[in-house]
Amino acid sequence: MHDLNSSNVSLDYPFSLELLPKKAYMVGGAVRDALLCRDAKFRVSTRKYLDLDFVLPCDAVKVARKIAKHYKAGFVLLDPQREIARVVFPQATVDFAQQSGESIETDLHRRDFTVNAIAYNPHTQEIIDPLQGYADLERRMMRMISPANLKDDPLRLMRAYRQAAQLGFTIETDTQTAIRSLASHITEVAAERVRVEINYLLLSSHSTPWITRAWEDNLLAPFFQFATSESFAKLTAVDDWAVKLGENWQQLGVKLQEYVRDSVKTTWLSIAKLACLVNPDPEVAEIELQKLTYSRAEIKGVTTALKLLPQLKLSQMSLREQYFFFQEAGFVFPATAVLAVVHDILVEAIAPLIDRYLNPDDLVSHPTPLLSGKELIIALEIPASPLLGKLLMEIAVAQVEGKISTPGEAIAFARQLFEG
């Protein structure tokens, strides 16, 4: 851990400090992490991408501005009550806001956590620790520093383990309490902060007794009404099963790790963890995600896995039944596919699915057409219409069960469903 009173500062910064203003500190996390780590430097620049929070004394936003406009970053102001402005450069995001209260150990009284509470003035190395947040850093321990702070941003309340998770810290008992008291207040909190809040709960494996503990808690019972504890067991479910999958197919669980959308930073596993604690009734669980502001990506993701569960339940499908279940599924077979099993599909019964899933030259799950739309309007002299549609689906399913295999012969076929 690292010495407080003897600082060794290296610190690459997006801009220079001469446009801070003396009195000028840094806070939060990209303080809290740099003493977390264990190099012998004081260092935020090991970050790929940097997240820094400067608090100044006066004229936050102006600062902002002209920073911005010195460096052509972009501008975001935040908040004109509380004076709080973002200043976006390509590998690091920096807010400034106005200090709260007549001084910095005021502004750090009124956050969240004491090991968020810690200040760093780039221009001096010294660093203000009014809350003994260094202490908790090395026990490794989120210690609110009110429950009243708490209270003041429910938002706070799920912090505490979402944080504790992502550090590998405990939450200290009274401040576990303070949260279970003040539990009901997180309903004042915009569902979409809470949906931020779930996701990164939601992302990997050693985040999954913290989001369980939450719900224990009561933070999350408002949002999924109709989750119960096994819905939270099948979360570790899930888990284990990604492992055991990926190590079988490793390309399936490279694919699990994928994002729902570049757009959209929630993976296939996260899309199999929501369709574990909303509604099994696809519908009911689209009113559940769009109350908590989910994309629409995000909602067809969860409720394609919940409508294809109940076909992977029945006896082995078809060539046609598989070919109309691809067509369904598409990126979403592999949040299918951990679903399954953690529903107690045997993964024997599934294995083929996986295996077509898998090849991109199998026609089942990625059918090549043999004709297109316009050949197949030329060739039987048709308009237009939904009729063309059903032949083209026809042509695709007979191709899949062997029987036509050219353009010449789908062109045939199709005439035959034609006119026949």
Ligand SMILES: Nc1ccn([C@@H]2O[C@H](COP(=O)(O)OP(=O)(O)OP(=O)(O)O)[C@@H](O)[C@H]2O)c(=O)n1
Second form
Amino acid sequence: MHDLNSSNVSLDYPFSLELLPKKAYMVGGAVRDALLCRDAKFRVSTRKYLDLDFVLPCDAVKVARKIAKHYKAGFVLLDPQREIARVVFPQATVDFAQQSGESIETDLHRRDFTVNAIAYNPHTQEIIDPLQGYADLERRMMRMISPANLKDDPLRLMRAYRQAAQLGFTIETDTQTAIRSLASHITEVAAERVRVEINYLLLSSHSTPWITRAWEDNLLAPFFQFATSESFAKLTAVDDWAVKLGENWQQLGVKLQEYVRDSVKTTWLSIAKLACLVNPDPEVAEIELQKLTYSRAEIKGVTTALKLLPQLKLSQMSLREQYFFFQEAGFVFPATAVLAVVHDILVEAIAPLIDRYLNPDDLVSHPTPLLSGKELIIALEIPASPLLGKLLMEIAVAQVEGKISTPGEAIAFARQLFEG
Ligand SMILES: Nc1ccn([C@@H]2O[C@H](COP(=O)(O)OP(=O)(O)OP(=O)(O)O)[C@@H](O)[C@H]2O)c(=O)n1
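Right, and the form predicted in complex with this ligand of this protein, after the form predicted on its own?
Complete assembly follows, chain above in first position.
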């Protein structure tokens, strides 16, 4: 592990330190990670996104505004009362906060864990570590500052698991005991903040043991009331099957790692995992996920996977059934496929569907319409109505069944249906 003063760690900032008051301290994850030298996170030249936090004895908002103006960067006043502002650079987000209490030491004492309570002055290279966070970094251990601090913001209870997972740390024994005894306070936290932590814990396979522990310690029961230890065992199965399926179908593996549209830290693999934790009834699951403030796209992902699962359990699907299955599945197919094998559906049974999904020329999974609605209106001289949608759908089904293959045949087929 490196000392911040060591020449091995290069500290680059997205702004000139001349604009930063002499008494400003960098705090939080950035200091922790630099000390751990987890990655060359401070090098702005690497394409990593920087997330820095500074504490100032006064004028935090004023300084942030000045820096934002100087670099024509984005400025967001996060909390006017507590004087916290954010400057958004293309490659970095920098928060400036008013020191809490009369000294930087007091500020550090109000934080969550010792490893997050180390301050660094970039002008003097001074490190302030009143809670021996550096020693805990060396022990690779999350240690609370006090039970009262955990209670002050119960999200910290979950942050312990998330950060232990991300850093490869353990949770110190007394901290673990305190978390368990304070677990019921987690419901006091805004659901949105809890969701962010859950998403982090669902993101990678090495977080799975930690989300399981968080559940065993009663932090997740209020949000996933249907979940049991088997539900959490399924998370490991999702991770394992995602790897195995990815070995056979590389593109499927890639798609599982893609983020759901507009979401923060939810991949399609996370959707499959969420589907293991929520109530299997899609309508109840929808309510659970709404309470956790998941987005519409994320909720649709989970509920669609749950709805489609029973269909995959049926032995053979006709081409017509497969067509409707893919129409409904869309982007959710990869998550549904993993969920299916986790629910003991044989890989061989869904292999033909995976092949279809990954073949862009497959008409059943990726139909190319023979006719547009407008063309059908003109050809049949009918008005736009729900009937039109029905006819187009029947044309598409007839096409996948191989009954028709040209626009002319499609018109004749539709006319027959319309007149008959
Ligand atoms: N509920 C919280 C959230 C944050 N903090 C303090 O604020 C710092 C910055 O918080 P944040 O940016 O959310 O997290 P990081 O610890 O920086 O780590 P990461 O980027 O890995 O989330 C933390 O290190 C910690 O000192 C805290 O005490 N309690």
